[in-house]
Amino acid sequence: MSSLAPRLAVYLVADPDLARVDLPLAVHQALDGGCTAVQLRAKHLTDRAMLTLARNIREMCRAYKTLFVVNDRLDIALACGADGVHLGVDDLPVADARRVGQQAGRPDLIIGYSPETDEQAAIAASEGVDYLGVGPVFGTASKPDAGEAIGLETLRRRAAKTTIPVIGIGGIETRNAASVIGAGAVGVAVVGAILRTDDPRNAARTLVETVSSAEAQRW
């Protein structure tokens, strides 16, 4: 199993137009409750408040020993000195973005990767993504571009047509959390499940709970 994949068993993406209370204590209390990872996706902040929030999360992740990514933004990855960036298939391809990062001299930038079909994953793969984040595994309401329900069985074929590790997404709660283990995956990326509750620290906890079970029960 790659070293990467621990750090991705409750990968949180953080999106302050998502979140029921403030984002950084939305997510602070996440990462207090166990959270492996955080993504930041800020669609409709401007550059500099964007680079102010990631400053910020960066700096809990840290203190928590916690993979921080931030979604589509190159730039702001490395303004803001993140363990890595998350792309899609409409964002900078991969072999330019491993590029910049080995002349900005950060070669361990981690780079994640959204494929939206098999050859897609396949190719990102061969390029040197570091994991890949797949789905809508269910459906959701947190990213309406999102597309269509992969469901569980696209989800298993993508994940045992690659080595690298791969996590779900969309439309994941605690309730069908082990599903999307027992699929292949490594682990959950998550919003409503975490932003949208009362108690981000015990929704946090709890995912994590059911994660390493479910990890547990597969190996």
Second form
There are 2 protein chains.
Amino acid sequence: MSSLAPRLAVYLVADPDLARVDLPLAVHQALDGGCTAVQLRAKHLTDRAMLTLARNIREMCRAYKTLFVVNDRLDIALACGADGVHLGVDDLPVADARRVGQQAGRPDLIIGYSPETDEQAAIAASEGVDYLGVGPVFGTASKPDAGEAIGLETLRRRAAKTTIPVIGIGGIETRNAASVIGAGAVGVAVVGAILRTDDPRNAARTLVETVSSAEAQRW
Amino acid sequence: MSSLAPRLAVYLVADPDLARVDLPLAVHQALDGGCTAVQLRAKHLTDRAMLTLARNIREMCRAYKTLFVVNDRLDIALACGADGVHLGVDDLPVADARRVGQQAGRPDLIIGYSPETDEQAAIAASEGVDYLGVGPVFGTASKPDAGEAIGLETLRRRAAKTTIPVIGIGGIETRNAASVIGAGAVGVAVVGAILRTDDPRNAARTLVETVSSAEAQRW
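Show the form predicted in complex with another copy of the chain, please, because up to now only the form predicted on its own has appeared in this conversation.
Up next: the whole complex, starting with the chain shown before.
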């Protein structure tokens, strides 16, 4: 198992469209609660505003020694010095992102990828992907275009078919997080379960404990 | 005057949303007609589709030794090996784009910038901008969010206040292109004047001749 895996345990997708309050405040609370990774997903900001927000979250994550990745945008990731970038099937191809990252002096750039089929999941390792986001595991209200839930069995199948760490995403909350780990994921990506609560710190803490217990039971 | 200036004489903004026919075909015809620069502007494609289109146009521009820049997206520009990137006030800041470009082994990357005020135009040179796009000079139907026309006098004032080459953009056609050069621009950026004609090759050729005559008259 990759040494990246423990850093993916509780992965907050920080989306300003879904934050109840100030996003950096909620991220700060989640970091304080022990969340292990943050992804900035900002589909409706200008690039300049996204970069400013990315730098802000980047600094907080650095202070907490927490992984920070930028969704979709390699240029923003490189400009703010993120640890990585997360790509989907409609984004820059992984090979191109890897090459530009290497050219930019970032051979260490972590590249996450969201496959949409078993085949895409299976070949991701050969493309140099560092981790996979697989979902939507359950129905989700946080991403209207996410498609139909794939369920735990599909998650289990995709996780079994690859050698790289998999996190589950989509409709994951405290009550179902253990089942995602049970299906072979090393972590859970959450949006609303942290952002749309009154207490992001406590929500993160509870998720960390839940994932940790579920991991322990798996071995 | 920069050696870049002659390459900016007739600058086609290639926007798939505005092409009457197949965009690569229209770009090819415009290149054949002598257009000196092409910018890919694609606000509504996926990143993956934009990269594919960028590579296609990049190859054509290379064959014609024509400048090729990508609008807004530094990552796409670097991934396809474009000559440059064109940024606006809401995009990645020029200094960040320059730094990432240098890190990526592209110190030669041409950075264009569209200022919105006289002050932004005046300080662009100190930020390392290679050329400015100033406009909308006239009213335009090609960019609904372009704002009110600034007119030839504002173009003249902004061009006079900077040492870097300026191209005019916005509502420029064969009939008014000479006035844009007369106001101090080294070139004209056009969209509809080439893309929305029945004969992009001839439209480009006529614009090249018009700009060339106007340049000759200025000296």
